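The chain below stands alone and is given as structure tokens, in the form predicted alone.
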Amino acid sequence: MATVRDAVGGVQSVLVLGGGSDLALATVRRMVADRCHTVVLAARHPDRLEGELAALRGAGAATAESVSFDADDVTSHQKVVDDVFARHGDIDLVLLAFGVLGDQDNFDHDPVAAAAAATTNFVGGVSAGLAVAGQLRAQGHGTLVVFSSVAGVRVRADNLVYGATKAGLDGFASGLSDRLAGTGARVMVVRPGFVHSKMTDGMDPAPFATTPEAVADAVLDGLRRGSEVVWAPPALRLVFGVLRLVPRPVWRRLSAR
């Protein structure tokens, strides 16, 4: 089936992989202002975001409904993924969004919970990305748009769990993207770095702390240009590429509490 992007390029169906996400909304109510007719939300409590929908569909949203989707049950991921393209027939972005942050003092003595994060976090994401590959290369296009984090550019010793599943994340998304070199789909990565969002609600914010619509905006640019990979704000790249090269024992005194 032939691409639903409009005549200018812009999106019109998307599928949002953790429909609760700041992050993803954000970006969701940029594309509905930019002529978006159809967004699927899926997240583990659809009902909660019934407000969310309604205003989606306020702004100009053709479609805005939401599905059920557990991000820990991988099992169920491909059946998800399957029946909203079979419904809607073509899906031009998929949004995959969905994540836990967690404590590390609690990781540090709870390796269950430790794990559980994870599953959510990695584990999830590698299962709902192929599905989500799989379809888009079926379709002959389409982009899968993974949230990833500066966390996993270089893991941090106070949020080692965390940075350690977004740099599984990363690298995952950086190879599917290799992989689906060719078949007119493709992987953009995300890369936020802190970001004020109820996620990290309580917490005192990181130099070139950002909002979830400049990520939102950074995402619908990198769409445009054609990009790999988004750093949010682009200050970033620079910053971690030269964090990348610090000595270990330095990092070590940088990145721990």
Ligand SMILES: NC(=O)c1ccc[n+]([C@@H]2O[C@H](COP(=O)([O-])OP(=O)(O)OC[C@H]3O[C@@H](n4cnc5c(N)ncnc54)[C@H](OP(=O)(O)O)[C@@H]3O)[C@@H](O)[C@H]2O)c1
Second form
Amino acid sequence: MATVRDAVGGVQSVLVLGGGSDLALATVRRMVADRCHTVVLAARHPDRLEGELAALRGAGAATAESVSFDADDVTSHQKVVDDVFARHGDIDLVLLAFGVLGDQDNFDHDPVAAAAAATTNFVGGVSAGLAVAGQLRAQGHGTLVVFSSVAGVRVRADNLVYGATKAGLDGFASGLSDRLAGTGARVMVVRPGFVHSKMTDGMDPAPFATTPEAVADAVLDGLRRGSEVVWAPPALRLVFGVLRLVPRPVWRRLSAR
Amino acid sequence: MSPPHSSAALLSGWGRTAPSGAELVRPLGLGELRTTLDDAPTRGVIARGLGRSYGDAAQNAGGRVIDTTSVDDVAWFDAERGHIKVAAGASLDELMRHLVPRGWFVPVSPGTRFVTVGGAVASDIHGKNHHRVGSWCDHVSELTLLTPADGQVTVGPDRDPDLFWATAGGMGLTGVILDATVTLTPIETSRLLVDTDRTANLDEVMALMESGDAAYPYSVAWIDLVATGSALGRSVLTRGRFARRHELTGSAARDPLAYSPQVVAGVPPVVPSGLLNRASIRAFNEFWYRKAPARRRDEVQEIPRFWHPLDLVRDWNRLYGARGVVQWQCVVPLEAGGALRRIIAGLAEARCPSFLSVLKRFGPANPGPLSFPGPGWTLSLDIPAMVSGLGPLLDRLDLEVVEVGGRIYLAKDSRLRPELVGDMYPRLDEWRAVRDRADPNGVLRSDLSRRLGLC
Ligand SMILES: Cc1cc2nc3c(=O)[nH]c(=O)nc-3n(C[C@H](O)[C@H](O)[C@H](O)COP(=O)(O)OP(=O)(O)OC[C@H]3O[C@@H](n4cnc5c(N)ncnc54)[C@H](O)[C@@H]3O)c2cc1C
Ligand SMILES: NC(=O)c1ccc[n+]([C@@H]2O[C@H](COP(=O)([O-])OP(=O)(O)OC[C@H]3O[C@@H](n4cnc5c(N)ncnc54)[C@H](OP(=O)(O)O)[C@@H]3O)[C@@H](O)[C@H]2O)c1
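Starting from the form predicted alone above, please write out the structure of the form predicted in complex with the named molecule.
Now the full complex is given, and it begins with the chain already shown.
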């Protein structure tokens, strides 16, 4: 069944690019508990998501399936996205959630690995984002949610490659949002701080550390309000409003860990 | 190929909540209007009137939307018998300006005059007189309809009644309405004699309506949904009838059919969100209730004041800011007064801010399978879309409504759970069968029809 976003942010169908993401799955679970009946998880290893899909069906999703998707294989993106839209009709929401964190100490000595991370996070985001935007534009409605990060708001020395990829992705997503103005399609940028997830497993939490569930709530609240940017937790908007402005020497000291 | 006068547009309903992009076509005459179903895009076509439905009924994301408002002529007017054949794009505002000075009134008027004849048919609109005369389509003797299957067809209560009644309240999904022949109401004057009763609570207003509505052609109650406890559901009930000529005095008597509705001011395009919030809405409700007389009889009122006070302010929906407003209107059977009370208590408990809340007692239903009104109590409210917890609250109220066999009004909906629509409209499949005959390939589509899976 085809659907559009309703007046209070209710979502009936969702596609996740990076289908195994903890943040995305927490969000999808919330939506299925409300009225979302169609979930498509696009991931590198779709077979590994069987358990998750069964749980989503048990929670009320009439259709829950996974498809194969590799962010690094940019030539495949258009087809993967087009197939999902062709098979499921309208998609209300697309979560662009794939990403790799990497280790800056390693990147310092391995420029090729750094370029690979940049390919996944930024290049893959650009190509997948545009493929989705084309479908949403034709559909006349729908929202692309792009998982950026506070790491891209002001890039830190100790995760500069990751931060730079997120800065690029964030800029792309904001520009895409303006590009789509007036078409009915929208882009919402999400800027989480430190979130306890697979990605950060074993790391020391940063200040304002939060959970995937709290990020999910922030995403849903943003959809309800029609926000263009969502910070998670919301207090980070103010924190980074200040951090963006502090002089470089101060920033170097503050951001060193 | 795109039809003439088309452009890309972002369209929303009066609530301004979920805009979508479409190809907007503006046919300048009947000839052009007749071509608007040709070469339909894959995402289909829907007609649009003045966009006064609150939700997404007159939008079609990624498809074509036909702006019918330029095709608005009166084909003929029989001033003796009070019949008019008028193009679907004409507004009730234009009709009233034409008819009132000639001693006729529209059979049914909604709370705004800025709706089209096509929109009135497609939503089968109701007014303050439903308990006496039914809804709009009860006064339509013939419709010309453009359907994908058969092109231009003429239907009426005795001419393909299935298609006629499927079109009454059919939300534009059975065809493009080209014109309607409507039976009018004779009036001697343009003034009403209005009785006002302020009631202390819900029981009192329900009792007054039950015992007294039959004596009045027009009746509606404004209800304070903010009041709680013993004041729960306190209301201001206004009921009236058109004055006879001999009942007017002074200047009114010299020009008994005078009619010149005013629009005093507009609202700027950008209004800060939150202007209408819990505090300001609570204050408004208190003021409105206090300002009403406890009891007044035979007050002379003009048509705009009695029916269309909101039309005085152009674009008042902008007052709700960028996030817009959600309307919710239900009807529950007459014997389900308990459910009505639970709904009103639920809204008051949730401190749900609504200031345009209206209670009315409907009369019998007509044969339209998707027509909204039926014997019962109808409650309608406006809530700023930004109010948190609104979605879950309205979902709960929907369940109360379904449980007692009630329904919500599609012309106002923007967020119903799709699985409830079949329970609310049990004749949906019957309607779908007629629709499929008129539109076998599913050309007629709207955001509403997709969101709720209507067809
Ligand atoms: C302030 C206010 C008060 C209101 N009060 C009432 C009330 O008291 N009672 C009541 O019943 N309603 C009320 N309404 C709702 C309103 O009457 C209906 O939504 C009506 O349908 C709006 O008409 P429109 O011309 O603006 O149509 P739109 O909103 O543009 O369209 C509404 C529906 O009609 C269809 N449609 C329009 N024209 C055609 C056509 N030519 N052919 C086929 N389909 C067509 C559209 O596809 C859509 O499904 C109120 C609305 C407002 C804003
Ligand atoms: N966690 C945080 O603290 C945090 C903070 C700010 C922003 N974010 C951003 O939020 C998003 C989601 O993060 P998360 O916390 O949910 O992390 P996560 O659970 O690790 O999810 C990231 C997902 O990206 C997928 N992925 C990586 N490379 C891919 C590729 N080449 N092709 C397809 N999929 C690929 C991973 O798939 P596999 O399962 O196949 O590896 C994984 O499922 C990411 O963009 C992240 O950068 C996270």
